[in-house]
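Next up: just one chain, as structure tokens, the form predicted on its own.
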Amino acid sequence: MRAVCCSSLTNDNKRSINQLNEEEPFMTLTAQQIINNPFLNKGTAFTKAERDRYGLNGVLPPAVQTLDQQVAQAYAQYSQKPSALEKRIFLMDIFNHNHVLFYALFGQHVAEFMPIVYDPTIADTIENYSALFIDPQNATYLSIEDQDHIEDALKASADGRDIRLIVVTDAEGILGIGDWGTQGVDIAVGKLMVYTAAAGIDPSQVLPVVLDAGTNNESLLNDDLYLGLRKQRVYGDEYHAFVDKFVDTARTLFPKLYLHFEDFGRSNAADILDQYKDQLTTFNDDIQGTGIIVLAGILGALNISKQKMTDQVYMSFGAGTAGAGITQRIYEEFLQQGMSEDEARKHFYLVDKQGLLFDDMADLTPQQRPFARSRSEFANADELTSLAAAVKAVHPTILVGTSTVPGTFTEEVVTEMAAHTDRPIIFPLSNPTKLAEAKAEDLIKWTDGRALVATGIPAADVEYKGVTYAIGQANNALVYPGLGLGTIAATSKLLTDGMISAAAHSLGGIVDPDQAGAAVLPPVKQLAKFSQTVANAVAQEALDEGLNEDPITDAKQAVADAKWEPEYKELNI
């Protein structure tokens, strides 16, 4: 286990400072610089020796606390906050001042903090980002109108740190709330917090980035407080040249980079992933991450129902970036299980706002087209303009919702589906809560306890006819942190379909199929444990595929060596 206190100084600077400290009794950083650096600050946990050495006496209260005492104190303060938004603001203040304390606190309360640090509360902070802005949180804000400073901005934000992981967004498709311009940077910040809390990615090696190409959100353009670029969003060649310049600069500055694309809009997300996935280690959570966790949930459900994957009929309600990406991932699993491409496609149906998607529709995206059906398959094709009509015609065994249209998995839809399959697999994934297609308790009730359910937001257990049904959360956080750690630890030069499949199968095999009411996915409260499981599986697959750039023979040891722990170490700068 690697547990180092991080410095934002370069190795050369560290060496020169250490030499000066040995030769002359003076400091190179002031007390204020130390306590205002979240990578160095320990607050009241600075030891007496450190206070003497770095001039911290009198700058802090005289008592020396342990990290455990600080965590207990901070949690008590957190518990007094009256709303989820205020709790998140409080946690972000700790993060801005002391990374070790933040992650130690987060690690002790993962299940409780996940909906505060990330979804759904992060949606509130994104919508109010400009009004609430206090600290840039080591983020990089890149503007399409100031591309000459991309390299300078990345260097300044990295500040000499060895960056291994960037989460970048253009914020056009934030969660289920749409286009939020520069304010969407908070999604990158939050995502990286989960990477570290769940998998132990070193926080000194990560960087959140927002690509500001404008916004089509009129409320932002008309807001005097809005901190982003005030222009309509740019598309086409000019936009792609901006993305390309960022990627080329980032990979040059940070040659061991794992690049995570987050919440890009429907018109660009898949194209960008397809462009880069065979060139560098890159990942799109909306397309690939959601697909992995849905696949893991389906595998868990099939472990419970004792059914075969290749016997399933899959319907996606919502055929945007997430819906089409998930469908592609499940389709690839059919192929991996030995089915031909043509035969596998017969098992998939996409339903969007216009109803069931047919191959003669002019507005199909490249990601939708492979799964669009022929009208000749249905006698009443022109009537299949709603989810209810599509379910009645197709009889799906799996129904996944990414529509962001609340309440659309109605009792009519669900009972019709359940009439044609013993164990319907139903995943209403849209988030935040107000956008979910259905409530877990209704799905259990309407199917008389037969539905195998996962939701996109945390859901309480459901009591029905004497059985407690645990509801799995199809939370990408169960997958992407471990996927990232395993890939980085293995020094993999690419992220392949084999590595993604290994991640899904490592989670899907964890459920207890013999327990009544068992969840189809493991609980978020054991996030750190399962992130390790995923990381080990992914790293091993990378080694098996010969993708490691460094000589590594033991995948598990490589993962253990790469993992960071939130512990205070003696300050030595």
Ligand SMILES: O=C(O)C[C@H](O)C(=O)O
The other form holds:
Amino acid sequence: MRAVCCSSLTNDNKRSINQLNEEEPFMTLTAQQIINNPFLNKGTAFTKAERDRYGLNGVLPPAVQTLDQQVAQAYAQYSQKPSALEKRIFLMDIFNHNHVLFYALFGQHVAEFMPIVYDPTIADTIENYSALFIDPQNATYLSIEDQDHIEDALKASADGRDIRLIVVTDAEGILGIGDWGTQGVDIAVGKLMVYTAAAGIDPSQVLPVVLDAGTNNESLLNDDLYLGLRKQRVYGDEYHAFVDKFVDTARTLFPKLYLHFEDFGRSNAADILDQYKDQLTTFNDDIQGTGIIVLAGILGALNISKQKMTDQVYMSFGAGTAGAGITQRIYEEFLQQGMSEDEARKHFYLVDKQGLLFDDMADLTPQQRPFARSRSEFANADELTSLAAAVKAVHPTILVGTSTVPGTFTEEVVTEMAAHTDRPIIFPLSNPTKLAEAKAEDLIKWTDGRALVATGIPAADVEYKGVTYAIGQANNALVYPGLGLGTIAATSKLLTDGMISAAAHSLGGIVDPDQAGAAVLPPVKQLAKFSQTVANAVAQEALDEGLNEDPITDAKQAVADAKWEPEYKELNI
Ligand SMILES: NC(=O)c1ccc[n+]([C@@H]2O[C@H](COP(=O)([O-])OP(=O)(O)OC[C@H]3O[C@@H](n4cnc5c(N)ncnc54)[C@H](O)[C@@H]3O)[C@@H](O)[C@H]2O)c1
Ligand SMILES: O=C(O)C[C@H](O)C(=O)O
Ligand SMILES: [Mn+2]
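Could you switch over to the form predicted together with the named molecule, since the one displayed so far is the form predicted on its own?
Full complex below, order starting with the chain above.
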């Protein structure tokens, strides 16, 4: 029996499959093992010489195609698929068979594919994951009831690859659609695809992981097809011991790990980040990634309105994981711009289920507490139990929605806000599409074109009174790939606030703010380009803070060297 690709690579002998191909002929694979390995397979693009060498003659149709021809053929098929879900299933099929082709195709159609591979279509595939299941897509499925296999499972799915990046979810708070148990694994798969398409993270160095600690989703528990653990979600010490065991095992197996946490529940997300952030490069996308993109969007909006950050009055509608994370990031920016903590806090207002949050409320989260207000500030404090009442009392200049409640930025709320500020900054960010607090088009119309808008999911341009308003996408996907690439390229020991701030500031200067209808953030079609900008800024900051493990001096060069391109390399196995 011949060795299956790469399983003989030990942790001490870690190389990516690409490096491996280039360096050493160390094992022989059968034709079937090659074409069934998505990291190695080239399909019809195997050359004549490769076909001779690896016994592929007659195993494939005789014509030899180029990658460009394969991309064109696949895109033509894709275009015929009648729905977003079918388009996504088709692309996943390509991914399952041939990673280079998948990423070459994705790279040529980034803006078109983002909403298919990622949000919002990914929400449909998560809700229907068990029914649609075909392939585990190199993910690791860890169960709280089977912790003895954590190490084996991580090793088996990594299959000897040099894992540098894990996206892990426990799926308690998938986007705004709630608890999806094991089915949430797709968010880890999808986020990783965006890392590679946007920033060129080597796909052989990544691993999607789901931590299945049960689910409180009754529809899943009652679904015969459900593929996860059929029990109520576990919380408290038992849950944290499970997370600890996963993190300890993963960092031991993969010592250069960048660990990205995604869509954990409100009661766990911030605690887990605090627990690990000073130990290894830990990133919480919903807290930190969203904080970066919203700060970048606000900086972009202020560039257009020519206003100062420290003159703004900020209101968060929905102060959970993302809402509180964004608030903290904007608050830090106020401090960075020279304001004292006490002065800065006066600019922030949180509205959640209870209405405006006050410091005498017993049910505040630790992240909400520092921004809760005193009732004595308002004559009618007890009446401020709705967004409309809070907006009327506070007159915010910035309103960010992370509430998961659709349509809550009503015409009444928006016109009241716009009555007290020239250029209201309004970001309805709840995902997917069906949960957004408002539509971009309505915000532009209700404010007669004055609102500076960004949305969580892609929004079409808005034509209004002869001006075309481009709508920025304030989705963390615009920054987390560059942040990850920069951090990994710099071999940074930690991910610091300084690196996070550098990422947010690096997105400025890409959009021309003087163009009528300019967007507050750069367009998704330039995602690959500005991911590089973010990566360079982050890597430079890591070096400036002396966080690099390897002796790197040139941040840009390190980023360029770390970047993977979807090209067929000569197989040498
Ligand atoms: N655009 C982005 O990049 C981005 C990033 C992260 C999260 N999000 C979106 O933000 C939303 C929230 O995500 P999260 O991770 O913070 O979830 P979360 O559950 O941690 O927070 C949601 C918050 O909204 C509050 N809420 C619920 N109903 C409300 C109501 N009627 N009025 C006011 N507040 C209410 C909840 O109490 C909670 O505090 C989701 O829809 C998610 O998709 C967007
Ligand atoms: O996944 C997204 O589209 C962004 C964000 O992380 C979310 O949870 O909504
Ligand atoms: Mn998320």
